[in-house]
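One chain follows as structure tokens, the form predicted on its own.
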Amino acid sequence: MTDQQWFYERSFRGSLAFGAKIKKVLHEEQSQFQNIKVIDTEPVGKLLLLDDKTMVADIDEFVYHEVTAHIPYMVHPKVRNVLVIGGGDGGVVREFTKHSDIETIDLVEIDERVIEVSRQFFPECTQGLDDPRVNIQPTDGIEFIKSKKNQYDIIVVDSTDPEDFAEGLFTKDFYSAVNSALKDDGIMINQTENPFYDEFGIRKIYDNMREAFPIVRSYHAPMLIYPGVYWTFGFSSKKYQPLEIIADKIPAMKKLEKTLKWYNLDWHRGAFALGNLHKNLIGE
């Protein structure tokens, strides 16, 4: 909800709220799928809202995008083909384009207007979308994945919360389809909500992932604009453990680290160390 001065996003069954003082409403429209709004705020800069839910902010977008791209890249020995489902803001794609050995990056975003609005108001996020390796496909990711077999090395599911049309991106059937679309040693990364405010049944999400993948781990990073700040991500793999960093990639990553705002190899190694609440909730 918004008033003339403040934006609030309520979560956890309406009992928790993130708020930010508004400087200006920059854009608002109703697309075929959702309400899209961009506001400029005092504490977090520009903020992208989909159906009044926070998606991307200037202050912390790099955290989410760097940790979802560079972790699987540093674990997989030969990344050639990548798929990003969702992520119309372009941030995850931007991070993958920083690796010259990747050959193709497919971006499947159901709402093309999210991409266009992000190009206008979040150019730092979308700067990788014009890379010649990037293929943008404005279509339903759930249907798209069904037609792909043994094609991708990494698939990132950059989804909204598991409700409405995004609910299907958290099911056992969807994760099984992702498994089929991955090559024999492929990796899936997805966002898995906040364990303190377990509004969407995190244990069920991880159980569904375990039905589809032999290796399932969880890691965490701070996201200031998301409920509770402590955010979790799933690492699901057919073959590789998340701490098996490829030694040959370390020299190049050491150079790239100097340009990144969050990810580094030390953080990578520590991100999979979980507290007992986190472990117990996901069933580790």
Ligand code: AG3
Second form
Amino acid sequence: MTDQQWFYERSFRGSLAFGAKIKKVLHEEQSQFQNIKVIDTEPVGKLLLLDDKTMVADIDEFVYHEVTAHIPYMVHPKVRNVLVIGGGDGGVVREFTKHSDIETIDLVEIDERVIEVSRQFFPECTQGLDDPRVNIQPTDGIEFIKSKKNQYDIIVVDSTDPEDFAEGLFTKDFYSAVNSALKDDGIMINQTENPFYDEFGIRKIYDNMREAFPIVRSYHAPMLIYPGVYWTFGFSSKKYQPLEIIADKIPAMKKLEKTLKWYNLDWHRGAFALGNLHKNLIGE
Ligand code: AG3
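For comparison with the form predicted on its own, please write out the form predicted in complex with the ligand.
Okay, now the whole complex, with that chain kicking things off.
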């Protein structure tokens, strides 16, 4: 929802808002799937909106993208094939391209226009998309995943909220399909919303993940542009625990860390320490 000077994302049945003063509306269109807007704002810089929900902004895009890529990378001993579902802004893919031992990175985004608009307005996010290891598939992630078996080491589900066409990305059936698409020691990462307002029933999401994976943990990171700022992510795994960081990977990460804006090994270790409200709600 925009007025002349302000953008508001209203959530929690219209009772809560994130607001930012608009400097300029840079882009607006209706794609086949959703309304896509890019605005420039005073406090958070450029901001990408899908159906008036905040997705990516200059101020904190690196937090989300670094913690979803480097956490699973550091606990899987041999990451060769990665899949990102959603994430048309390219941010998660960019982080995976920083690891030279990864061989292929598939990006499955249902709305090609999100990729194109991001290329135009968020080149810092999309810079990894031209890496020769990246293969972009403009298709529905739910259909795509059903045809894949035993193929990926890591799958990141970089979705919007569990509503409309993204709802299917939070179901038991989808998580089992992700499980089958992973190799026998694969890891799934997904965004799991804010537990304080708990607009979408986080317990059910985690229970669905638990039906499909033997190891399910949760971690957190600050996302200034999302409702309530405190944001959670799921770590679902067939074999590896999230705090068992691969010792051989530490020297290279210590080097890479210097160029990252959020992730480091201390953050990795701390992100899984949860407050009681968070633990109780997800049933950990
Ligand atoms: N994915 C969106 C996370 C959920 C945002 N929810 C909201 N604003 N109500 C972000 C894509 C980043 N690559």
